[in-house]
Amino acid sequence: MPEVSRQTAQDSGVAAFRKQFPIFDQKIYLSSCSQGALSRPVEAAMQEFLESWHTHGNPWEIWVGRMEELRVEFARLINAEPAEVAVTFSVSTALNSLASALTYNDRPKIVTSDFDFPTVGHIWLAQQRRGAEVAFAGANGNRLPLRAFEELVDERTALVSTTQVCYKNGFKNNISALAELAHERGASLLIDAYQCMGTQPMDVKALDLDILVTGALKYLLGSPGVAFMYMRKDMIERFQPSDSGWFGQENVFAYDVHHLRYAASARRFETGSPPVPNVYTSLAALRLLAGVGLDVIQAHVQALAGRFIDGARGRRLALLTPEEPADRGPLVMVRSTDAPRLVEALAKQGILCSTRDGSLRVSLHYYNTEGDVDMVLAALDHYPDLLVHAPN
């Protein structure tokens, strides 16, 4: 296809996708790393749940069936088998269930990093009372070099648990290199993909991942209350979580209070009754993304991030995010002298961004356009006192 035709088709696809998100009728939404924008299909899915409740009263067979559809859809998204996927309430819930199944005897060490979302550090630190030894790979400014992990991962390490993309600067870890390092030293690798899942292809087999966690509310464009954990099939039987519940059992509806029989699949990491409304909305969101394709989304988001970085650099704004596409995710961070005030000022102009670590965070998705990028850059020109400028 000629380049002009390809670009026209891509622009048409973005425009059609964008029309499914009513917020763009009035706002420029650049805060997907806090919460994905609400689409009409997701809103319709919530209404479908309400109608099922109205009509049937308590159709748990329908609701549980819908959760299994969600399991299948997420497994397809990451090239996994449905039996390798647990559907949980949050990443915290998934990690706590996993942490409860570790013994911390022969290999007591958990290696995480300075760039991980706080819940990850909190959960592993809470395991210290059970014998865990927690080590943090140290950042070098706004980068997290592989050597920081190389210095810590050893024969006493059970798990390397770290993020794919840092929530506070957009730095992207080299997952393949981390997998090679962990496996070479006899450890497993757990990746938290929350800060990018939905904006790039994810193949857990090709990346040789052991465990992956993520949630629906950000770039997967679903609602809060649903998260996922993938575990490689041959690992599942090793773990017997003490943080359990009836939905983690072999037969959910056996109602056997006297026996604990874990599901043979990753479902053993599930606990209580599923968050049914959020299951409906997340299923609609995943199908919306699948209709576009993560490879198409990645190309679009990378181009937009590159455009924003070029514009910021041209204005001599101090960037925290790497400029190389391979080293960054879908969010770009700009230093600010007063980030909350800057976010508030932009919001008054109908431009919705967020702030982390004292900086402006601009996060991009397939529904964003070059016009969005240009408008936020133009708006920043009005607030030089709220921005940190790089030296000449």
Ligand SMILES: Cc1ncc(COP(=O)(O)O)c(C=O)c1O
Given for the second form:
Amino acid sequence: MPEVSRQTAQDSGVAAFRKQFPIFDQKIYLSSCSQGALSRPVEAAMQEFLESWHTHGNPWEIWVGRMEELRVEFARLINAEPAEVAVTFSVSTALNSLASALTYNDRPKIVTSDFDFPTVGHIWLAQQRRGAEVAFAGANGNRLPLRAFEELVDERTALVSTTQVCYKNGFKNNISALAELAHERGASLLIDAYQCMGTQPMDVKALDLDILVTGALKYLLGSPGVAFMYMRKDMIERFQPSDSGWFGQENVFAYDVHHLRYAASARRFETGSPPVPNVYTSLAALRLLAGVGLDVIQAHVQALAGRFIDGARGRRLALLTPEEPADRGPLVMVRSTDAPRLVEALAKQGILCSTRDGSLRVSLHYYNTEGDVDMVLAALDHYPDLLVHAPN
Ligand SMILES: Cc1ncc(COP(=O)(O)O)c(C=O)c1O
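Starting from the form predicted on its own, produce the coordinates for the form predicted in complex with this ligand.
So here's everything in the complex, that chain up top.
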């Protein structure tokens, strides 16, 4: 396709997608790093759940069937088999179930990083009571060099557990290099893709990942209450989580209180009754994204992030996020002298952003446009005192 027609097709794809998110009738939404915007299909899915409840009272067969559809849809999105996917309530519940199954004997060490979301650190630190030794790969400014992992991952390391994109500066780890490093030293690699899943293709096989966790509520555009954990098939039966429950059993509806029989699949990391309303919404959200294609979404998001970075650089704003496309995801951050005030001032103009660690977070998705980027940049021009400027 010639360049001009490709651009036009892409613009109309974005416009049609954006139309399904009513918030854009009133606001410029740049906060998917916190919560994805609500779409009409997701709203309709919630309504469908309510109708099923009204109509059938307790249609658990339908609801559990929906959960299995969600498992299949997520597996397809990451090029996994459904049996390799656990559907959980949050990333934290998935990690806790996994952590409860580790023995910390020959390989007691867990390597995580300064750039991981706090819940990841908390969960591994809590395992110290059970024998875990936790080490943090240290940041160098706004980057997490591979060297920091190389120094820590050794023959006593069971797991490297780290983020793909950092929630507080947008830095993106090279996860293929991490997989190579972990495997070379006999450790497994767990990637937390929460801050980018939904804005880029994810192929767990091609990337040679052992475990992947992410949740539905951010760039996957679902509601809170659903998360996913992928585990490579041949690893699953090694783990016997003590953090367990009836939905993790081989036959959920056997009602056998006397015996513990873990599911052979990744479902063994599930615990209690599924969060059905959120299963409905997440399924609709994943289908919405699959309808566009994660490669198409990535090209758009990368271009918008690049445009924001160019604009910020032109204004001499101090960026926290690396400028090279390979080192960043959908989140770009600039330093502020008073980020909560800046976020509030932007909100008054109908521009919704967020803040972490005293900086402004601007996050981009397929529903955003060049116009959104230009609007937020133009709005920032009104608040020079709330922004940190880079030296000349
Ligand atoms: C990278 C990352 N991991 C994990 C979480 C939290 O996961 P959960 O609340 O599902 O346990 C967040 C939430 O913002 C996050 O950004």
